[in-house]
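The chain that follows stands alone, in the form predicted on its own, written as structure tokens.
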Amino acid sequence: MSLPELGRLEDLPQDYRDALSAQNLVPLWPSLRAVLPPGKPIPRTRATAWNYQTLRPLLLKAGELTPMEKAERRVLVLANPGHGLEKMQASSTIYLGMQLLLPGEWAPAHRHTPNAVRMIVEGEGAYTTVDGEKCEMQRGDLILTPTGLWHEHGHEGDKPVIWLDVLDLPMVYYMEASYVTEGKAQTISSDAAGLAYQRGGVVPAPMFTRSESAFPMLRYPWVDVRAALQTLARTQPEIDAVQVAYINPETGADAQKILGFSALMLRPDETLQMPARSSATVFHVIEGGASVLAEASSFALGEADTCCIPGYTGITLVNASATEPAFVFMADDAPLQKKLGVYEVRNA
């Protein structure tokens, strides 16, 4: 059923419009269809991809041009043109950035209200210290830096280390709740606090050693996540999607409160049809290659390439290899949408 055409702002007399403006008033009906479109939202987020091999030299050049003391965090933002590059956001709720740390550098300690995670892309010898816990960085590792926790980055190796930052910054900024507090270097209290949670089905007994932290596990090593995906594929060959979620091991809830994270294994020659979900989705290839098809957009992603697909869009993933699996990291804002009661999956 078609909706009736509504009156336009231009239809109103200029003196009436001026009188409204003088009182900080705006008529709703001329803009009603824009904020409540029929059937489904009209996203500003565009299907966009960022090629790592093209991005990498520009990031390394930034290391030559801008010393750490002039940058604090040396990052190239993966901005979505649908929102405007100046907005520095990949979707309405997700910020993405590629960060570079050179040997011997230290990115000073701070804490901020947006939640962040680091997906390690390249190099070794670097670490992130989060709330006193030293988290080593290995390719494919996921490291949390939740809201309000002190964190800093250091590099004890001899080659550049690069990682993908994923933050809920656009959402927190929109709420006018985004700010940072600078701090001093942390005292490292532990380099293995999360190890007790890295075996499925076994956690510290609540009676004695249950963590008081809202985030008892901060580092999710790729070697363990990869092994879990391979075991799932081997033991359940009939499963529709070989996928694992990053969760809080004590509560079973999402690892963070606003954005959700998972890892997906595409078996050789596999084509995976994903339903249209209300949440925008980020795909980042850890190993192998994958084609991402979403309505009129198609991206061939290689290792360390990243793309963002708007919500309410059906997605097809295709493994580029007939002999080797592909491993993909995914981020979305489904946890936030579920809390708000607006999350949808449309199978048709």
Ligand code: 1HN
Contents of the next structure:
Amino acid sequence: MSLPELGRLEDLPQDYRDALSAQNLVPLWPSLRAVLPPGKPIPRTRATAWNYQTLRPLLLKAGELTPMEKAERRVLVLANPGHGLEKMQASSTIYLGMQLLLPGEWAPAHRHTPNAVRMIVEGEGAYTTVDGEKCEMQRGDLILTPTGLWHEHGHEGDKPVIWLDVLDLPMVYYMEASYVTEGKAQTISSDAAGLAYQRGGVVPAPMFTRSESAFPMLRYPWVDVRAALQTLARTQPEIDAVQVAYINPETGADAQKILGFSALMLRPDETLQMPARSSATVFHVIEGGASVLAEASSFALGEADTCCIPGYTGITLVNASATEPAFVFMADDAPLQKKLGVYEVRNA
Ligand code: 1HN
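Which structure goes with the form predicted in complex with the ligand, now that we have seen the form predicted on its own?
Every chain and every other molecule in the complex is listed next, the one we just looked at coming first.
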């Protein structure tokens, strides 16, 4: 069904257009179809993949070229060309970056309004301290750095550590609500309170009182998430998708308010069809390999590779290995879209 063509700006007399501009007025009809395209949005976000083995030497080179004092956070941003590289957006709402910390380095404490998570990609011995809680960083761990909480990174190991940062920065920046506060090094609390949440089914309840912290759990160790996926695959072989969501263990809600995070296990030889959803989706391979097919795009992702697929796109994931599972970390902006009432799933 095609919509009637609307009047163009050029159809209007120049003196009228000038009179409108002089009053900061704009006619809607020449732009109406652009802001309300029929049937589905026209995304700026392009299906884009970033290969880890290609970016890794460039990131290590940044370690030689730019000392920490000159970077504060030594990051190469995974920028979506559809938005323009300088916008530093993987999608309309999602920022992705690969961050490098070298042995002995320290990334100073600050806190800001955008929410961050880190997915640890490589290396041992680094830690991030969030709100006084020292969180060690191991391959595949997810560590939250929610809005407003102090955070800093240190490294006591002897090899480079690299992690993937996922932030809702484009969204918070768009809201003109993005800013940072610099701080002093944090005092590390003697006990990491969040550790008590790392067993499913129970939460701390001293004298029957439950935590009112908005972010009671900050570190989601990969060993536990991986074990949960394997248990799910073993006990429910008929399940559509072997997938777990990262949640707030006190409320059961998404771990953060704007972006959502989950982990997926693709069983050997598995092909998984994901329906088109309104939210853009980021895939990052933790272990194994996965092909991501989305309309005209297809990416064969290996370990530590990352891609972003725009919303309203059906996605097929394929584990080409007949013997090994693949483990994939996913991020999307579904929590935000659900809160705003614009989230959709379109079953084919
Ligand atoms: C940030 O605070 C970190 O703390 C990393 O490691 C990347 C990108 C934009 C804004 C703040 C970090 C960031 C960031």
